[in-house]
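Only one chain is given next, in structure tokens, and it is the form predicted on its own.
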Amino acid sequence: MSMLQVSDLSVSYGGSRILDGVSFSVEAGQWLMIIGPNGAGKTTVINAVSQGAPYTGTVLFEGTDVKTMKSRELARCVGVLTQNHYVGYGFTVEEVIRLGSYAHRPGLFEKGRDDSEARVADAVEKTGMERFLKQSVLTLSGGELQRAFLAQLFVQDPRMLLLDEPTNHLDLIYQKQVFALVRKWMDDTGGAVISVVHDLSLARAYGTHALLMKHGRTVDFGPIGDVMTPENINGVYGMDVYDWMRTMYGQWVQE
């Protein structure tokens, strides 16, 4: 059984079909990269899977329809990291990170986990946020803020991470840090990741599988090397992407 099985996923807004019959699956230990040009519907896939957008079709997490899950149950299965965090409150970094414990707080008749302090300490250490704990999140840079919310996800302790362009607008050093942290999380937990990315080099470097999309439809899905072929990529982007990448790389090759 797949960790996540998405079948015939379709989303419409105002009479316009944004997603049209998208299907894919993700196994434990896999990192699925969702790639394609602007307007392909990549972010909408993340929104639908995380129950942030109405859809038709089915989304099953380990065989259970996610529409039937309560919010805490869903949070223990999937965690979402977006590209932008519009924070208008003066919470400290520590307070923001601790919000990740929500998924494991006991309900009226439930027994909660007692390892929240250990999970918070581990998440803070992994993301290198120790020196920012008492600082307001309003004072953080973009990369620091993204690491704070990534730490919150680690405290949440889901089985799968959904990342919507997690390093968009971040400096190179922060791109490297975030993707390295996510890969280590995968190695440590055996979890799975789905990422929306624009940078095809990042997709190729970190992904195990890819979902290539255009105009809300699936062009190809499978192992990353099978999907990111010159024929597929050049056809979707309407240009010789491989030649362009070689040209850009050539500027950095020293004689």
Given for the second form:
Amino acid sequence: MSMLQVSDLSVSYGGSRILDGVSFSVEAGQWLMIIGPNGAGKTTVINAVSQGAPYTGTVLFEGTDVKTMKSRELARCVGVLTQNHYVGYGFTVEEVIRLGSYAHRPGLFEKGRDDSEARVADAVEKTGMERFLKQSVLTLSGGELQRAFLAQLFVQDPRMLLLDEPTNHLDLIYQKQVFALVRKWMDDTGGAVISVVHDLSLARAYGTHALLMKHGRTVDFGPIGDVMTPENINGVYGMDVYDWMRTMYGQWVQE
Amino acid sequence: MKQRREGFRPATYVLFLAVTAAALVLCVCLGSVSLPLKDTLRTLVRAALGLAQDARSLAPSIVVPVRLPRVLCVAAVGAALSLCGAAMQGLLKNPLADGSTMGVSSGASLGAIIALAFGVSVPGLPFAGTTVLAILFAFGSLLLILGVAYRLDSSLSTNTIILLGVIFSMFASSVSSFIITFAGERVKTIMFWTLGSLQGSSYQNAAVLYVTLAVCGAILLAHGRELNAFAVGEDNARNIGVYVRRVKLTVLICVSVLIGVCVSVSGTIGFVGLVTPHMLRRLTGPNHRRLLPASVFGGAVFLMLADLLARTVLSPRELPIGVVTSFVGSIVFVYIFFRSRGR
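Write the structure block of the form predicted in complex with its partner chain for the protein whose form predicted on its own appears above.
Let us now look at the entire complex, which starts with that chain.
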């Protein structure tokens, strides 16, 4: 049984079809990269799987329809990291990180104890946020804020991470840090990751599988090497991507 | 890593209670006729214990039937409005939100204005028609706004709710103005009421307010963590496992009930729900586990002092309490705004 099985996923907004019959699956230990040009419906896949957008089709997490899961139960299975964060008030970094334990806290009439304290310390250490803990999130840079929310996600401790362009707007150092942290999380937990990325080099470097999309439809899905072929990539982007990459990276080699 | 306590310690609650009690006693003492503290305390203690009052003293005749029920109502209204403001500002992630943002306040006002203008009374009920109609209209407004919001957007997004709330407020205000235009000799009563007044508050009013505050306030206070998540961001709240729609509905219903009951007793009192949480956030931080309880006590103290000012500043004439809260509130708000911008 796949960790995540998505079948015939379709999403429409205001009469226009954003996603049209997308199907794919993800196993534990896999990192699925969703790639494609703007407007392909990549983010909508993340929104639908995380129940942030109404859809038709089925999304099964380890055989259970996620629509039937309670919010906390779903959050213990799937965690989401978005590209932008606009925090309304000056919460401390620690307060934002600790919110990740919400799904593990027993409800008002439930028994049990919140066991997230060790995870908070571990997440703070992994993401290097110790020195920012008492600081307001409003004072953080984009990269620091993204690391704070990544720490929150680690505290949430889901089995699968959904990352929507997690390093968009971040400089190279933070891009490397975020991807390295996610890779380490995968290695440590054996979880799975789905991420939307625009940088094809990052997709190739970190992904194990790829879902190539265009106009809300699947162009190809499978192991990353099988999907990221010149024919597929050039066809989807409508340009000679490989030649462009060679030109760009060739300059570095010459220097 | 040592976990910082999110809520207040019991000692802090004792301090809050002491400050609120001190403000209550002060407000009962002072007025157009100021009473000695000793007499006031003796009267309050005797009233609380059900003992006979001293017939020679002036205090019992002022404190028991007039000042105490009024100050008790003022404290409850202040606590409720402030709590609603704090909850709405967190829920909608909007520092300009308060209990009236939903349009429920305007709806309740419309109900009360209809009752005042047409002399509506409900036979057999201990409370005036104003109270009943205000609560009915508050509920009706809530149902209408949420119903339309749900038809437009089943996720009940924050922007949809704010937009519909503002539009509904304008609609209710225009209908209210229309009614006032043709209200004849009742205009003065209505205008005084729309500016907020707690003159003539009774123990029955206080009982309704405190029961509502106990129930709805407890529910709101129990949602501190969820409101923190909303204040960080609604998407983030959903992602960490908050049942977004249910929490939103619960908070909106509690706020509407509280606002409806407050408006029915006191009229519309502006700025308390907006300014008090802003002031308190500077002391407690944005964490709703601290901000919500602080707002209960802070709102009670703020409105009691505002009411004291309204009663005494032009004594023996009395200002509508809404005039004082809006005047003081707007100055405080501008001061806070400039301070927060570092000017």
